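Given next, in structure tokens, is a single chain: the form predicted on its own.
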Amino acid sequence: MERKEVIVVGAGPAGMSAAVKLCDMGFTDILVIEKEASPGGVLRQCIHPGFGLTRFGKNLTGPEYKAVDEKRLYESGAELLFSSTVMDIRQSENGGIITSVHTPEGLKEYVSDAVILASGCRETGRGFLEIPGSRPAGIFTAGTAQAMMNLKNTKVGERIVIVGSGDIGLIMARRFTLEGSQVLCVVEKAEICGGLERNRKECLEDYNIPLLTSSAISCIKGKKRVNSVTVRDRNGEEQEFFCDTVVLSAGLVPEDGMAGKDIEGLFYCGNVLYVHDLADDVSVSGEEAAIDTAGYLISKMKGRSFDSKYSSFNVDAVREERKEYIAQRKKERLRESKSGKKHITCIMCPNGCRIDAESFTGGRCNKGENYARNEKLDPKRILTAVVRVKDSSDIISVRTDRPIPKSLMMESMKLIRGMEVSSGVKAGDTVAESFILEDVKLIATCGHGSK
């Protein structure tokens, strides 16, 4: 059994940040275990902007955000074990922690003084939602649809109904629309949208996609492929939507089944602790868990007790506190939505300030006022997409180097669908000069061949 000082399970944004922070604090015997072939987690398929706003003060795409921490991880000195799945985490008789791992070479076991669990979360499927009806093809989770489109350039359907207004579902509603599919509606059982306000604005309102609140799918119909769904509102009224695809975006569940609770020296962080709204907050959670892990190791050497919100002993309490916070936030948003006042929601940062549409007041900074004024006169957006690599089945993700008029989004996508790039393109390279407008460039957000 191989000994390590600290093991980090997962190399997504939380795990990368945790490992780098530990190395920065002088810990040299760190092992990072990742089930995929490279670090980054889900970030590589999240080609949309909105990452890094609070942490770096920049509006990055997922691949760009991933590249920052990936570089730091490789330079940190931590040992990295890829394509390996943690099967079990348990307390050893000597007070350490045993981690059983299925690796390409077979089953291995490690013993360590501490483990940071940064294994993220998983999507809830149709079985969890208990949607009645037949079991045809054409039903996907939002994350699966996102991976198919953004990593494989595969269109999932032509006429789409989305179940649940989680952020991934909202983002994919925009992505489907830009790629030429028709999103018939987003069905949400709650009274208000479940995702961030800025995603509701950019992804639904921008493209006139209906959000049916206080509603649920009462039946899915179809034999080989979905051909319609019936949506029932809280008053019992039903309407049928003829579609070929249903996308589920109705919740995420922490991926913590491999770890026993109440293990001394086990720390949770990121989305395995609870589902965060922003990747920036996930990364910060990893750094804070690393600091507490260091405090635990030092206290252990000195024979002192140590408590942390990231400790496995406190996970249930932290999750319950988070539920109460979410419930309170929903109540506040519901009150705002019923106030009758006209607002423009600022999307320049995650705060999502509601700016009065007439006086342009209500923002926490002057960005809100400026955004609201521009939104009335000439609304603009960053465009993200994928482009084929010449003489290859590969694709790379791209974005405009600055916001373009909202009215040009669909026309820009037509240009992108006819483009190809040469192999060997690197992240940051210019793919097209004077794209759609003379002063706009289309740039690569990942390199060809990057994982």
Ligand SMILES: Cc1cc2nc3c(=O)[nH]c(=O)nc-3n(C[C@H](O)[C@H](O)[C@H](O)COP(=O)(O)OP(=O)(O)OC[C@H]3O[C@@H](n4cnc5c(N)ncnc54)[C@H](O)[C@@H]3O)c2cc1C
Given for the second form:
Amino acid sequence: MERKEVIVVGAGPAGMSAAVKLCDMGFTDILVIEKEASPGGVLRQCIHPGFGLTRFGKNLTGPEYKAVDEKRLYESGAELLFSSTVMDIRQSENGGIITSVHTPEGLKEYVSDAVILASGCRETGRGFLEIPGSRPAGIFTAGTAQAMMNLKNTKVGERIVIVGSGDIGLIMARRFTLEGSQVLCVVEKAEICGGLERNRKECLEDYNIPLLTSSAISCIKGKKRVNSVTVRDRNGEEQEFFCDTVVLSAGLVPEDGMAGKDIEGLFYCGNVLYVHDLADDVSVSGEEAAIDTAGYLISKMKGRSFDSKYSSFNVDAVREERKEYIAQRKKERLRESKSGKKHITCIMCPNGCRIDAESFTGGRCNKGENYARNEKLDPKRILTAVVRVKDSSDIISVRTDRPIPKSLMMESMKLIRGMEVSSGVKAGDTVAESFILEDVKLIATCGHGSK
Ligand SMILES: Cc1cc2nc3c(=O)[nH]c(=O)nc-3n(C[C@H](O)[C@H](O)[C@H](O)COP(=O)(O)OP(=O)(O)OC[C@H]3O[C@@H](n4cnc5c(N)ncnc54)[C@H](O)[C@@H]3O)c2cc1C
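Return the structure block for the form predicted in complex with the named molecule; the form predicted on its own was the one displayed.
Every component of the complex follows; first up is the chain already shown.
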């Protein structure tokens, strides 16, 4: 059994920042284990902007945000084991933790003083949601649909109903629309939208996609492929939507089934601890777990009792606290939505402030006022998409280098669908000068061949 000081499970934003922080603090014997062939986790498929606003003060896409941490990870000195899945984490009888890993060379076991679990979460599927009806093809989770479109350039359907208004569902509603599919509605059982206000505004309101709150799917129909769904509201009124695709975006559960309970020296961070709204907070959570782990290792070495600074091992309590916070936030948002005041939701940062549509007040900072004034006169958005690479089935993700008028989004997508880039294009390269407007460039946000 190979010995390591610390093992980090997962190389998404949480695992990458935990490993880098440990190396920065002087730890030299760190192994990062990742089941995919490259680091990045969910960020690889999130080609939209909205990342890095609090951490870097920049509005980055997922691949751009990933690139920053990926570079730091490769330079950190941590050992990296890819295409390897952690199957089991248990306490060793002699102290320490045993981690069993399925690697391309077969099953391997490691013993370490500490493990940082940064394995993210997975989506809940139809079985969990208990939706009645037949079992045709054409039902996807939002994350799967996102990976198919953004990593494989595969369209999932033409007429789509989305179940659940979590952020992934909202972001995909916009993406489906931009790629020419029709999103008939988003069905949400709660009284208000589940995702961030910023995403509701940018992804649904911008494209006139109806959000049916206090409603649920009562039946899915179809033999080979989905044919229609019935949506029932809380008064029992039913509507049938003829669609070929249902996309589920109704919850995430922690990917922690491989870890035993109450293991001394096991720390949690990122989405496996609880679902974070922002990757920026996930990265901070990774650093906090690294600091707790360092404190634990030093206490153990000096024979002192360990006092956690960030409670990254007190998982149940942290999750409980988060539940209360979410419930409180929902209540506040419900109250605001019922106040009936006309407002513009600021999308300059994740706060999603409600700016009064007449007086332009109500923002937590002065960006809100400027945003609301521009939004009334000439609303603009950054456009992100994928472009085919010449003579191959590969794609790369792209963005406009500045916000473009909202009214030009669909026309821009038509141009993008007809474009091809040369192989070997690098992240940051200009893919098209004077794209859609004289002063707008289209920029690659990942390089050809990057995973
Ligand atoms: C659709 C979508 C849109 C989002 N939009 C935004 C946004 O606009 N702005 C923003 O700030 N944030 C956004 N986020 C949130 C952010 O991307 C996530 O919160 C973040 O990626 C979670 O990071 P993580 O490291 O905890 O988990 P992940 O990114 O899921 O990484 C976990 C890693 O662990 C690996 N792993 C899992 N199990 C094992 C195992 N047994 N063995 C080895 N490896 C394993 C996985 O392969 C993965 O690489 C979005 C998320 C999604 C899904």
